[in-house]
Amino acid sequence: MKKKILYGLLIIVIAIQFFRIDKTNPKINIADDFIEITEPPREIASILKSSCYDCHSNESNYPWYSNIAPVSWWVKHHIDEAQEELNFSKWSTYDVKKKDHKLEEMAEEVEEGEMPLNEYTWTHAEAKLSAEQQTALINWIKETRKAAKSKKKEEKLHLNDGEKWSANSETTAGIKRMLAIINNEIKDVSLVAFNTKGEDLNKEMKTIFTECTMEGKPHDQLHLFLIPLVKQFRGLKNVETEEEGVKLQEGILTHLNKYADFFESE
């Protein structure tokens, strides 16, 4: 009888191995990334990568035991749940209020020893935070929140003492291509046309981020100009009604036309 039970359990264990989890990470847009946007010191960036990003980003590394069911199912559920709660790879998609709330939660959970989870550090010793690392991370999060609130009050796209900001030619060329895309058959109100334009505009945005050589204040002002477009492009790419598509397209066109008011090529 015991042998039958053992054989039965063995068959079940073997059978469930055929139910594999999806380990494919979504594509990463560096412009959306938390570390890229907040630019933390190297020490803090290292802590975030080793203790947070494995579960809370689109850069998950699945350990060897994630190949064995049912443990693999638990790992996948844990990662999905963590990313739903906070995904550093989608930081730019959060509004100001949500960003502040997430930073507040991060500081609280690190301070209370809730993050990283014990069950994670058991198999990832490098993720365990020392007292010094905890303090450094908490202080940086609090300073980042404070700076963000102050920046919100001060940040506004403006001219350089009445003059336009100098932009690299690649950026200006990218904006012109965006205008060409949004102006192409602007009367076409089909969902396919909107979705295609959103995809094409998003590709141009990635090119601009890659080729931009601007630094300092001109770069900061360009960032202020581009960030609203990131969300609009994503919205156009996933628009579900023609009415919404028309409004988004008109808004994007209006915003892109303001580029020449604030920037000129070097």
The other form holds:
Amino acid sequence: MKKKILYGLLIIVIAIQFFRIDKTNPKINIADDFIEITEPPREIASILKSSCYDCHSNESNYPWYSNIAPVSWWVKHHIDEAQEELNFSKWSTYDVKKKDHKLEEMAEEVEEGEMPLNEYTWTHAEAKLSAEQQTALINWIKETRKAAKSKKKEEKLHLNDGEKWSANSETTAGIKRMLAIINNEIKDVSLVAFNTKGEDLNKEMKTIFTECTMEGKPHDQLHLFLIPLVKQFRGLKNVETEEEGVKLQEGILTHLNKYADFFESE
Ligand code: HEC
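Can you swap the form predicted alone for the form predicted together with heme C?
The complete assembly is shown below, putting the previous chain first.
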């Protein structure tokens, strides 16, 4: 009787070995990769590679026991679940908010000693983080989040240390002409009026771009100021309802009036 049960089990264990897991890693594009994008110091990169990448990237190295069912199914399930939460090979596809949130979670998980998973460090001793490694990783994550935030601020229209940016006089003259166009017969809400204004404003925009002699930071700021207008002018040129036209006209006027808050000509 006992023998029969043992044979039965043996047959089951052998049979399940035919249900193999898929160990092919999806193709990776190095430009999407977390380490490639965030450029951590070598020490941090090596921690991430040896303690996190097996589960949280498309560069998994499967351990020997992942050849044996049912352990293999369990490993595969872990990796799938981990990649769903956080996949370093797809970092570029996360938006700014998601990136920040994932970095925050990374620091939390490491701080609480939740990651890397214990089940993993049992067989991957080198993946276990020392207290120093934990601190180094957490500090680097904090710095990276801070740097990303200040970069975001840079990309918004802002003053030059409390002072206005100096613009070339041709640009300021162009903005003045735009204001004149939008203010001209402002009560005329016919589609023809809107479309004509849109077209005229578009022409002024082209003139500003060709006459602009600004460079560096002031030029970047001017760019940030002008880009929303390009879209609004195009909208006005093609507007199809009066209601939409009125809204666009108001929006353009408000935006143009902001010019003097940020720029002045020498
Ligand atoms: C053995 C595989 C494995 C390794 C190695 C591993 N993780 Fe995970 N990780 C998982 C799994 C599975 C989940 C999802 C389930 C969970 O939260 O426990 C996860 C979830 C996470 C989450 C999301 C948590 C949440 O609640 O949303 C973060 C962040 C994370 N891991 C960071 C890391 C970091 C950083 C490392 C390396 C220091 C690491 N992991 C190493 C398997 C792993």
